[in-house]
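The chain below stands alone and is given in structure tokens; this is the form predicted on its own.
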Amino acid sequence: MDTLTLKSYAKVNLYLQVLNRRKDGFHNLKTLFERIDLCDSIILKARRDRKIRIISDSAEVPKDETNLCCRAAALLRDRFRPDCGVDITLIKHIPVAAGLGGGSSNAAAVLVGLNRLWKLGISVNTLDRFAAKIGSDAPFFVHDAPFASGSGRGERVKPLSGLTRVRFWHIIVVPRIKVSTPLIYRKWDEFSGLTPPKYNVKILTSALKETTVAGLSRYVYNSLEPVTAGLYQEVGAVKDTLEKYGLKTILMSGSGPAVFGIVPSRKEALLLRSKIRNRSWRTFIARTV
């Protein structure tokens, strides 16, 4: 096997509470990840030399060592010294810098894929530790779990086995703006007037099993949403539009600008997408996977 093709899934955060800024500059938080079937494709092809090359159909993806996939491959190459390198081809569908975890997911897929391609025999727990060196969201994607809680800076991941049968349909709306995650967290440090959440991850986890789609609106939460919405009016405009069409459970994912609504069915998601006329917004329909 010298070529491997993988799906690299996106995520949304059903809950994201930022607790405090840490001495290392990161922030402690509590979050609940959901893996969705909006995905990129990654093709790994072994090379005879030890070089790592990035190829992509997207102009937004860096092709040098700053690419998270390149960093992931270099971590494994330098630690385990395989006698080969890899060409990494990224076929992008997940919007870049949207709060959907595309870059972290790509890097995690490379870790999982190279473990197989290079026959390294690394455990999931070890892959998790490598992923944590790349980004706070990356460890979630190493675990084969539709839902997981995250703590620390998000890298301490606990798959939620009790939710394996829970599936949601989403409409995801992404304004064509780029949001800098470090900027949003810096602004959060300055932000005052945040309403503390009434519910925590544990209560939300129970609600996901028992509550209707509309009833989830009281449990989902994102500390960063008012910060991003204060800087980018488009985020509020998306929420207002989804509310106008009757959605109850609407939330920004990560640091934005992607906003998602939970809907009862694919049919309803398609109908809603047909009503959204703003050409500067990209819309996606996705399901838990």
Ligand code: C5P
Second form
Amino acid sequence: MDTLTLKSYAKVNLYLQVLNRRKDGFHNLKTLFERIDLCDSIILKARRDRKIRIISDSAEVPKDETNLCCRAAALLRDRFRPDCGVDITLIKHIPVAAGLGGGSSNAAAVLVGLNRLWKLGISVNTLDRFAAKIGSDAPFFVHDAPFASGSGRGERVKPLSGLTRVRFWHIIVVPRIKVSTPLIYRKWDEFSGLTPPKYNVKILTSALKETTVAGLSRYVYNSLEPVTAGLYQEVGAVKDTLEKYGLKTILMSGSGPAVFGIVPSRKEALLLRSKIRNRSWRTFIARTV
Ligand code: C5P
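In place of the form predicted on its own, the structure of the form predicted together with ligand C5P is requested.
Entire complex below, previous chain first.
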């Protein structure tokens, strides 16, 4: 085996409560991740030399060692010294800097894939620690779970095994703006108009099993939503549009600007998408995976 093709999935946060700023500049949070089938493709091809190369069809991702895929590969190469390198081909579908975890997911897929391609025999727990060095969302993708809670800066992940049968459909709307995550967290530090959540992750987790998708609206929460919406009016405009078409459970994911709605069926997601006329918004339909 010298070539491997992998799917690198996106995520949405059904819950994201920022707790406090830490001394290292990161923020402690409580979150609930959901993996969705919107995905990039990654092809790993072993090289005879020890070089790491990235090839991508996307103009939006760096093609040098700053790419998160290259950083992930370099971490494993420098620690485990395999006698080969890798060509990484990255085919992007997940919007970049949108709050959907694309970069972290790509890095996690490279870690998982190289563990097999380079026959390293590393445990999930070790891969998790390498993933945490790359991005706060990356460990979630190493764990191969549809739902998981996250704490610390998001990197302490617990797969939610009670939710293995739960599946949702989503419409995801992404305005054509790039949002800087560090900027949103900095603005959160200054922000005073925050409404605290009424419910916690545990209550949301139970509701995910028991409640209708419309009934979930009161349990989903994102501390960063008012911050990003305060800087970019598109976020509010997307929410208003989805609400106008009768959607109840609507939330921004991560630091945005992607906004998702939870709908009962693919049919409803398609119908909703056909009604959205704003040409400067990208729309996706995705399911829990
Ligand atoms: O870990 P990640 O690369 O996603 O973080 C990007 C930036 O977002 C960090 O450098 C930090 O400024 C901010 N961040 C934070 N607290 C978190 C996650 C991210 O302050 N829990």
